[in-house]
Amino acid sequence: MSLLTLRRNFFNVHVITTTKIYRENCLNEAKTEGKSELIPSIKFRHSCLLRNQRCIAAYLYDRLLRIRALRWEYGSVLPTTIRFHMCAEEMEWFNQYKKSLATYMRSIGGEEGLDITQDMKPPKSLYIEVRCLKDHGEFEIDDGTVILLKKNSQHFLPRWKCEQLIRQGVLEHVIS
């Protein structure tokens, strides 16, 4: 999934256009007084300010849908490179998406919680073979057990553990 730069002179381009039309609408409107002449000229311009508010709004809408989308896909924590063409207001969306995502997680699974985004294809086995591909540090299993996760060494690992760390690119399943 891929998202691109928020593209803000789109929207300078669309406000100055909406504001310009919308004058010339209130002018047309006030010279209207009996003549009908000017009244196609006035519901095409307010057509125009429809469709381009529906534009933007699809526009908007459909990084909103990329950005969640972005959320399942690669845990609560995205790439820099992915954060790198979010604007502020994109980031805090996706906080606040963050947010209520987990605290709906942690109200379905009992005292635990039930970490939903886990397993978003059904897995052919419990275990999986992983290889690290850059220094992590310790990572303790349900078992108690603390893995150093070093760059290039490989470990068999349950698979709902390493997951995240794979969409995060610390780990990468190998599949031999």
Second form
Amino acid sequence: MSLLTLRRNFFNVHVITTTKIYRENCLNEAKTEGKSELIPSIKFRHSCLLRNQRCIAAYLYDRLLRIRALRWEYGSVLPTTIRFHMCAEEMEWFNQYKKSLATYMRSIGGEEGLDITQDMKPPKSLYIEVRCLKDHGEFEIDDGTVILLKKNSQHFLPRWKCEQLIRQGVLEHVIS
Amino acid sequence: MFVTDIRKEFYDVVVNQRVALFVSPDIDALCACKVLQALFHCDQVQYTLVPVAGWQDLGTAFMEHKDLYINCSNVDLLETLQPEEDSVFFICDTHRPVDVVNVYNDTQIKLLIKQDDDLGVPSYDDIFRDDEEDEEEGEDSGNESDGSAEPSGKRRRYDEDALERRIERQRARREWEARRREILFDYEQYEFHGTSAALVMFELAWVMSKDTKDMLWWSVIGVTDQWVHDKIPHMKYVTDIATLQRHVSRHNHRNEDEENSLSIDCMRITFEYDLRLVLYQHWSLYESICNSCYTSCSFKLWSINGQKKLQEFLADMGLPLKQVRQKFNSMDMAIKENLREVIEESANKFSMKDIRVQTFAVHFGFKNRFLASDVVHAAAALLENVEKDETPADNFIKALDCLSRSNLERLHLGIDLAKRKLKAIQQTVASCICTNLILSQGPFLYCHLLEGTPDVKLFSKPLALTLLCKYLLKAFVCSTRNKRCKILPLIMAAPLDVEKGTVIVLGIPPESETSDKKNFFGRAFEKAAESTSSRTLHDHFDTSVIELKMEDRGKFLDALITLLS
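Could you please show the structure of the form predicted in complex with the partner chain, as a counterpart to the form predicted on its own just displayed?
Full complex below, order starting with the chain above.
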């Protein structure tokens, strides 16, 4: 899921055009006073404004959906490259979403809560065989041992440790 | 130290720890690795799998992974790798002779090798000596210096006795050392191969009742690999096949009932007394006959006479040329039915007594039928694929994948590559024989592949070069009239890396019916390199394969000639 920088300049242009169109509409309206010749042009400009508004709303909404998906993919801490592309309001929204997801997770599943962002597909086994697709350096697992993830090495690791890396594309699940 | 109870001393120890598996790039090792992986999946043993192509790779990989080690090679590991006190190595390897330090190390090195292979390990006292003598000597010299306080007469006598004893001891020691050198030389002179590693692993699985048909099939491939690449004598192959045959019938009897017979998609392994024609079921019969070592050398297909003989052979069997040149699967059913018997009969007339060989085949689904040797050739071709620029580790992964049943496209790709490789081998052999590229250097035959030879890149890899070498030697023995040359071994050199100017050199023992496949070139190469200080790299686990700089080729060969005459 890629998130590009919020296109602020579009907004600026949009705001300018909107105001221009709106002012023209107002002018025309002022001139009307009962005559109906300018009404179609007023209606036309109004529908333009509405259309632009819809486009921008769709764009912002799509960005929000992507940001929401990022929480499920990357976890609660986003990499800096992605945070760079988000604006302050979006960050704010993200934090709120994180909070509400965390509250929900804590409420289900008894005392400790249940992490529902794990095991997105039903797991078939505790340990899975993974193959390294790129050099990732050292990786520590639960009992403290450090594994070197070098390209083309294969490892047999606990499923929960690998899920993140599989989603990021560093490891590949080998099914034989 | 040899492991006696493989289950208790190896598996039960390993099951609770993290393991690093170092696997060398040959098919037998890959199969052993697959069996072991399947066992580890079953018991959830965490492991890391690292392919290692040679000693240098092993060194780097060792630095990076710090766990329990299982490994496929056989020289004094402690010296080469210098591990810490508590790391343990389990070695499952087919290379013999087993290094004596590995045998007598009790704590860190455990050998997963069957002891009924004729190992001939020298006894401990012959090679190692607890050094009491040094201490005594020290004492004596100490006494000598202390003796200055004693009266001079006594001291002199004491000195003489001590001196005599010392001389005696030194002489005994020198004798012992000479004997030790001799014993070690005899022991380490010849390199050969023992029981397949895949078979050892399968027997481990069997002892634990965790063996499956997949594991059995992998061990079949491992043993067949040893036979295809000529690592074991025929008798040993037959014995191993007999062992496997017992396992196969055990597995087959388990499921085949009148009421509940297996679905067609399940895997079935069957024992076959099949033709020695390489890949014939995935190719056309004609191509297979032309490119199989056995038939090609018996007919001498590089000559026109040979081609005529082949036509006679086909006519004798009553097989129309059109049928024979078609893909095997599209041949007439009527012809395919008795094909093996028909071919055997005709082959006997043309003095090819061993056209059939005992092997196994696997069926799963309606279309998929493979002989063990098919899979070996496919996997070997994938392992040494030079077509795209991929690292050896990539190729290793691909070859490992093709052994699983779910990766059929990879296996078919391997079969295509193998066909190309075999054709290249056939053409190279034909050109070498026709242009007399094989020269007799006295104690051995020598052949050098020049750089412009077509497909020479294929032969920069050890397995492919071994096949070429054996094929060439057989062809040469069939075509030459010089009786003396027939019993000579062959050394072959092929360009390895044009920029660095290196060649890969390989030596194989002489061709004979009852050869025990013992190769002395490992030691010979080492000595020759030492004496001429040629720039060589003895990196491969097979000591009979080395890399050499082009410029040093001449003096290296001269040294070899003097050494071996």
